[in-house]
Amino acid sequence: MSAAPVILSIEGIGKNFGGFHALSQVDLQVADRSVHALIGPNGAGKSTLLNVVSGHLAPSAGQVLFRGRPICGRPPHETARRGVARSFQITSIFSGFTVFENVQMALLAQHGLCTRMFRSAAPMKRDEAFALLQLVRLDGAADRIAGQLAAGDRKRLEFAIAMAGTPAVMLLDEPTAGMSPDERAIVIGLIRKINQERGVAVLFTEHDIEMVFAIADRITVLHQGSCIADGAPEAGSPRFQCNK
């Protein structure tokens, strides 16, 4: 069977703070409809190298090419309408609203009706809102204030949010973190859901390393900002191709 193609490729990314070396000369292929982890101590870059890929940091050096076109020095929304979707660690939704108005938003914001001022909102993008919710498991709490979701449920929501815009490719920084055993499993199951039944390709930060062997097709290592070591995990135990 043929590999499947790169949809996602970092080239030589470099990121610079001053004098302090955030990344260097990273190199990482994500391949189509994978699932794609990203591990590594704190401070060893993660976080910043999603934030160079999503356009919310222009990098020192390098390139990051999206179905084989370039995307750095474009502006997040846009990165994200070409289908580059960016979740971060603490979750970014409007906690006064309900779950299903989080979800209508960004759908019409998707499709440009935001600035429609002086029409209704309220039955624009309802199918699409509530089957995005059904998606995560959320339609039981559509009419649910935002701000009252515990942790896990909110990340879930977060995730439909992303999904407003058919990404192809999802990223997700540490997506479990502050979770429940229980609440873990969940979005370890929504992750797999939205891969393989919606094809998204993943790539994804965690210190969780039995959740990135439960469902990493592709491991990379980074560490003090470079990429020491990049591999399928096997039998359990990851062999990599270590590049230093």
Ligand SMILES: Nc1ncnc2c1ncn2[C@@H]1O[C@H](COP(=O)(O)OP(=O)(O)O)[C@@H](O)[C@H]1O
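Given the form predicted alone above, what does the protein look like in the form predicted in complex with this ligand?
For this one, just the chain is written down, with no partner chains and no other molecules.
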């Protein structure tokens, strides 16, 4: 592990579904401001692990620390509010509203203002909303109806909405699934940008190994619910430390 401080520490996590051990003794540390990939075959337990971290599933064993404090057992919205966002599951785009309004509503919701003040909300959080649209390069589409966006632009909007919560960590489960190569490139670029410009640590699962090597600072391999390797990609190939 590098000397960078750890923002997310997954310690001895186990998860049983009935008698089936989906996760066993998983240890994984995400360094602050890093991009960390979680790879492994289908059924390895990647989504289950992200669900445990986000609070969507309670672990059968172990704990997860965010900035040194336990977050397991908290409801997902509370974990998100603390700064651990599972972006594609906690955000929903309002397809009848404009791109700008979607980001503005996400910002207002963060401040508990959304429903109460929506009628007079037009001038509120404008600068912040535009800054987020610039971050994801959607500022040119601010007035477009969100429901009419192409898939790549929709992903950008989802990122902007997720960023409205100023997360410190983003959990992304196969963010490029079902996308064309062009759309994948957009998402890869955005993840890197959000990480570099906003300092958000990212823990993501991905099948596309090329994408993993393009952006990950560290890679952990899960197999049948156990962590079997962990390391930094170097010169095009991972230098893994085998745990087992």
